[in-house]
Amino acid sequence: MSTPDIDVIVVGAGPVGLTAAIVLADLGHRVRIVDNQAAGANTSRAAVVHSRTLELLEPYGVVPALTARGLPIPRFTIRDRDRTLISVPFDGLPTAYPYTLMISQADTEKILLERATELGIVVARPATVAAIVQGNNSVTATLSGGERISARYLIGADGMHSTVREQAGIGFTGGSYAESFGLADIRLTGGIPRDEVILYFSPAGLVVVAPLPDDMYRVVAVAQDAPHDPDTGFVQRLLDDRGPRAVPGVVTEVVWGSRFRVHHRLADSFRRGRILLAGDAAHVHSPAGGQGMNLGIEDAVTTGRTLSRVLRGETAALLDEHAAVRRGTARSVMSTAGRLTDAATIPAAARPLRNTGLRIAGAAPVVRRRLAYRLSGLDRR
């Protein structure tokens, strides 16, 4: 058999694949990225890093850029209207970063993609994955263009639309919702806080309105007529039908919009054989709590320390035993969107009920604190 090229071949140079590079290079294996995509072309659809994905990125040299960036919001609210139904503080959690932490994804990648540079990674973009076959002792991945990669393991970051869980012929079970989801990044006046990430309640359909850095805000709501590219207003009805009313929000500008579908969807299994997945490509689910970039930056650090110790050494046994663990892990944070998802979409009839148990439920200390933990990740701790 022929030696691989290299120890660890991740594909995505998104948010998960960088940070599974990251912690491989830093632990001394050899890595190289390849994505389909040309430098800064990627979505800045993510927005919110919480304290756990910090503690995580702590030991990696980004965590200073990102503090620095970012925009650190002490609590998450959870409103009808302008009735407060239940207020989560991130002031007082263990941690040093007990905040959730606005910064755009687009920022988020560059300053990984600045300290992968700095450790010598190679990203190969735009390159496209044409076909990947397991060997004995390593894994290749034939690029479009010809070129032939060897690796002892491959890691699979390359979104929902996964090429290597699709060669792994491993299955996506689940589903979509209905409606779409329009996402802007707007610029507006009123009576919308800066100190806070709010999830509005409303007949009409869920909008969460985050402050951003930069003075600007990140809205993403459920919409059954989203545009492609949203303007000031269909923005600005969004917050009319759904947000405060005392002091209506303004919008003055929309800095950037898109549109897109929401999956729930979980892979039947988080490795094949030398293939391995982490983030979209293993698990895609509702927006609601700012989960998704987090839980995939998760994997990553965890897939990336694991793997380090089998290239060392250790049993592959791991790597069966860390997948079952962080599908189970997926599955329960899934199952938590899931559920605020179902609450803000509940029918005009039932939403007295549901807002009397949420400000009871929310009058509790011990359910402000376990909702913490739970939004920032240090439950997984």
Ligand SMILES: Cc1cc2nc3c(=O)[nH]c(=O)nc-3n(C[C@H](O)[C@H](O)[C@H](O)COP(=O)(O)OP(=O)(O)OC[C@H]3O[C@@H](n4cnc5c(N)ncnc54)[C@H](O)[C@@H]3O)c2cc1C
Contents of the next structure:
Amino acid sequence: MSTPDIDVIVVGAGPVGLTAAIVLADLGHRVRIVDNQAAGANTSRAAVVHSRTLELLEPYGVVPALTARGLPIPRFTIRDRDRTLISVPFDGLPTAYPYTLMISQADTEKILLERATELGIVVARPATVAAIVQGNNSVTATLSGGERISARYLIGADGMHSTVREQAGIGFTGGSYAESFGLADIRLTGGIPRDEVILYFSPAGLVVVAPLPDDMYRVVAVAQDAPHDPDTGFVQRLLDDRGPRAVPGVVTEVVWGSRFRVHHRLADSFRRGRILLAGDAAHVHSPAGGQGMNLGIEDAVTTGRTLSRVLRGETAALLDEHAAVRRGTARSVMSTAGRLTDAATIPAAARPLRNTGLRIAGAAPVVRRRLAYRLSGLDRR
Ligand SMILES: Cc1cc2nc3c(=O)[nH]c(=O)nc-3n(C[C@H](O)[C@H](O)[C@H](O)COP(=O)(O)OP(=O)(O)OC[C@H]3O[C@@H](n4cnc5c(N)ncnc54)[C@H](O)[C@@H]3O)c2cc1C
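Coords for the form predicted in complex with the ligand, given the form predicted alone:
Below: every chain and molecule of the assembly, starting with the one above.
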């Protein structure tokens, strides 16, 4: 069989697929992206880009646009109404990006797509990968319209319901949390600071309030009764019951909102032959700590770099090593997000004890610093 013209097919033009394609094209490889949507998603979803992600993206020319558009936030805090239990500082971290960058996923994707276009990468859309067959020298994706595309390798960055993962016969082991979550991007006035991502671990339950660009805030809450389209009354009640009491926040507008369930699943393997998985196709977990897209972008950069070495003639065993390391990293990040979610959703009777424990732990600088390293991703350097 002849060697295909394309080096790598990337399935999925989300943040992970776009990043993988940019890395490979930057290293001189021929890449094609296919995505089943007619246009990129414009929902905000991931809102946090951590320091390590910015460090990894630095060589690819997108960081100036991301930092110009995003809002740098120097700390995460966990509070019980007005009382701070733990403050996690990013501003002392040894990095060129000593903050967490708040930016909507739609903007992150737009900036990545612009860079991909500059590099000459074509995104074929709408184009749905329906089947994948591997040969000795190539892998062939068949689109739902019947067109076939062959390449030397294929990266499945096609999200949680990955067709690539299914076609590769790779299991996705895990489950779902019982709780429902409500999410809203809002405008408000009142006493909520714009220089902190705040997790209110209050007696009535969890609400996260995080500043976004354009004078907005992201609100996420555990809420059994969360509506599909939350209105100002719903979000106001959440803030009144769980947010600050001394100077309450007053919701003036709900710009966008949604309801979602949280899953925790890990692919049984991140590689099968010429197929590699990255991002949500390989792992999904709670958004606590804002890790999902960050971990996916890390997968994309490291997979692109490793695959480039193999495409240039190094042993394909590098890919197994890489897949095992990435899976271990994902498991560890999932465990941190899971612990944070368990703490956030603990039954009401245990919340006072949890908060006392957090306050005591939060008084220790070493705990705060360790959390900052973990959440920023710098512990994975
Ligand atoms: C409510 C919510 C809040 C979140 N908040 C955060 C946060 O604060 N921080 C964070 O880091 N993460 C967060 N996440 C997670 C983050 O959104 C995901 O981790 C991220 O989108 C994963 O990117 P991806 O590129 O792997 O997959 P996706 O963004 O899902 O992209 C996959 C792409 O593949 C395409 N596709 C699917 N199937 C096919 C097919 N068969 N053929 C062709 N194309 C296909 C899809 O159309 C899509 O464009 C949040 C998620 C949710 C739901």
